[in-house]
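Here we start with a single chain on its own, the form predicted alone, put down as structure tokens.
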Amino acid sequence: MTIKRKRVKFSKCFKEVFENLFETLGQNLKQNEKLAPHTTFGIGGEALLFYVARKPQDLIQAVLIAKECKIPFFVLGGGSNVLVSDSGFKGLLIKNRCNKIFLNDKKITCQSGVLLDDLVSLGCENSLSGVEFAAGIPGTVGGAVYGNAGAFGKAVGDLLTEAVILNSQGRIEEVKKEYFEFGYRESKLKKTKDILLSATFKLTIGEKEKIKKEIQKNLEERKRKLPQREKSAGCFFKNVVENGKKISAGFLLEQVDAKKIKEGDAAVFNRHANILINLGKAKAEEVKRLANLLKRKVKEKFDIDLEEEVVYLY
């Protein structure tokens, strides 16, 4: 999926736009922030404007003022599952660090900037089971709900009961699980562009030691399969669903010898064909060329179109 933003001609009006943003957002508003350090891929140019939102009101203000000023904006969580253009982002990049988390009986409510690992930890500490599958998944609750992140046959959408969003009309709205229309690595947020402010997950009472063992098992499995030193965005392509059956993208890529392929410093990880890695100085264009080559090879051999799980921010 590619997030395309209309390029805004700031030139003469940039000073006025910046002043309007600065008046609302204050000194935390920065210019020309390098985005590579804010992503797990370690790739990407500069954001023309950059702002860290530390509480929901900050996030709401940033989104609304960007819309009012008619400039492109993008909300970034943990920086996983995204590939930023080498030329950066010509708009306002909002870094979501709204990270309050609350326990209420068997439910946990998280602001959208909460790390998934913090959700897993709080569940374990309170002998609540159900979210162990998310152990070790990089990123935030906001990104996880947006893409219905999951592992080991489970997903965050299975647990979500209600949420608070900033809808596309700029209104705060409380919604139930059904609103999101969750599917495999899909949610309604991808269509509506609503901004998740918080989400509530219902867990079940369990035994703390069993929960700990399950978390450790999942972490070890991820360590065995996933890069530990090399930078990556996680699984690059979605698994394929045909006639109700899921076909592993990694399996398809194995069949076209994906692990032997690279473009510059962008390569396929040698232990998982569905993970592209940054060997050190990879450019976004190298990753895109590599991804397109892999898609062509799978199409030629299987007549199957792979779809990116990673979001392109261009």
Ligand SMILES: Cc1cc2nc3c(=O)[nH]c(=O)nc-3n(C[C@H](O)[C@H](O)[C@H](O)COP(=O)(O)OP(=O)(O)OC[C@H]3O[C@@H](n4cnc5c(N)ncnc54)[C@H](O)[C@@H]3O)c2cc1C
The other form holds:
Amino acid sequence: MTIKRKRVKFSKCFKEVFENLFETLGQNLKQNEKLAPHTTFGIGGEALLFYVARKPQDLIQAVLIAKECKIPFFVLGGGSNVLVSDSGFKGLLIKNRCNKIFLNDKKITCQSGVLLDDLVSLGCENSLSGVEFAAGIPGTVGGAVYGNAGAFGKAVGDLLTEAVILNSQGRIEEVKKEYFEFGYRESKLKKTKDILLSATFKLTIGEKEKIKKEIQKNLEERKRKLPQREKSAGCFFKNVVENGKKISAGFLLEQVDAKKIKEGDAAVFNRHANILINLGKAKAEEVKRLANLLKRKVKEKFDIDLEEEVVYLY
Ligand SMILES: Cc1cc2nc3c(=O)[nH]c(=O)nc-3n(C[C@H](O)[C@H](O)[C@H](O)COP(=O)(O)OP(=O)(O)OC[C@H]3O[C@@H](n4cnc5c(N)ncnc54)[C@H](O)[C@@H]3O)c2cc1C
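Moving on from the form predicted alone, please list the structure of the form predicted together with the ligand.
Whole complex next, starting from this chain.
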């Protein structure tokens, strides 16, 4: 898709850029949208420009026009793995609501704004097994593929067979699983900043009752371990892989008494040391200070550098 627009400098001429974007994106383009309600942390300032994409064409158009106008843009899925700065985002925040889902034999193709739980449900309804591990993981397929989300030793990258992306040159490309170079909470999208438009997952035929039971078991396990009411972004740091062995970040954080540490309204969840929570009015800066302090403590005690799983939108 080509969008012909005049090139303008964002910082120099906001009005002109806004008019340019407005002409393309229409009434759905908003200004000064509070981002905290769009995240599970409930933290963050405003997006200067905000747009909800409900169809892949809208998503593509929004990304291309932002590139054309040379303004920063960010694609947000369910906002369940991000920490948004207190000063917000001085660019175009594109919220992805492209949520069509298609079943074709044993394959399910999801637009990237489909909720992971909807993929789990469709699999179960059709007696297709493989994605039960993802039950209860908040967020969209786009966010899940970006960070190769997973649980119980499995991850979405294990099931993905092919996908459609909008590459960084603004071209739509069909890619195979290998393109993503999936690793533990890693995919190539983190490096390329390509945008996932849709992804296809291959499941296997199973028994509906067994699938239901597995989903229920996983949800109960999550209920025991993870915050239910407290606002968080899930595990804050990645587990550490050293010489092929995985060391749980939660274990390392327990050893430095993380649960006793607080910064303002940012605290460590009392049932899981790798989950930072917002007690009510936490600022992003407080969460960041707490995270940095925890990293320093782990470095001092174990000489290990913890790496954030949560994405900072700063
Ligand atoms: C209570 C709780 C429990 C959690 N449990 C788990 C768990 O068990 N396992 C796990 O792995 N994670 C877990 N998480 C973290 C989070 O749910 C996952 O990382 C999820 O996959 C993020 O998806 P999202 O749509 O919310 O992404 P967002 O938070 O919206 O975005 C995350 C990143 O993905 C990028 N992105 C989003 N959509 C696209 C797209 N279409 N194309 C390219 N990039 C895109 C964003 O730009 C951003 O950089 C948990 C979070 C919470 C709050």
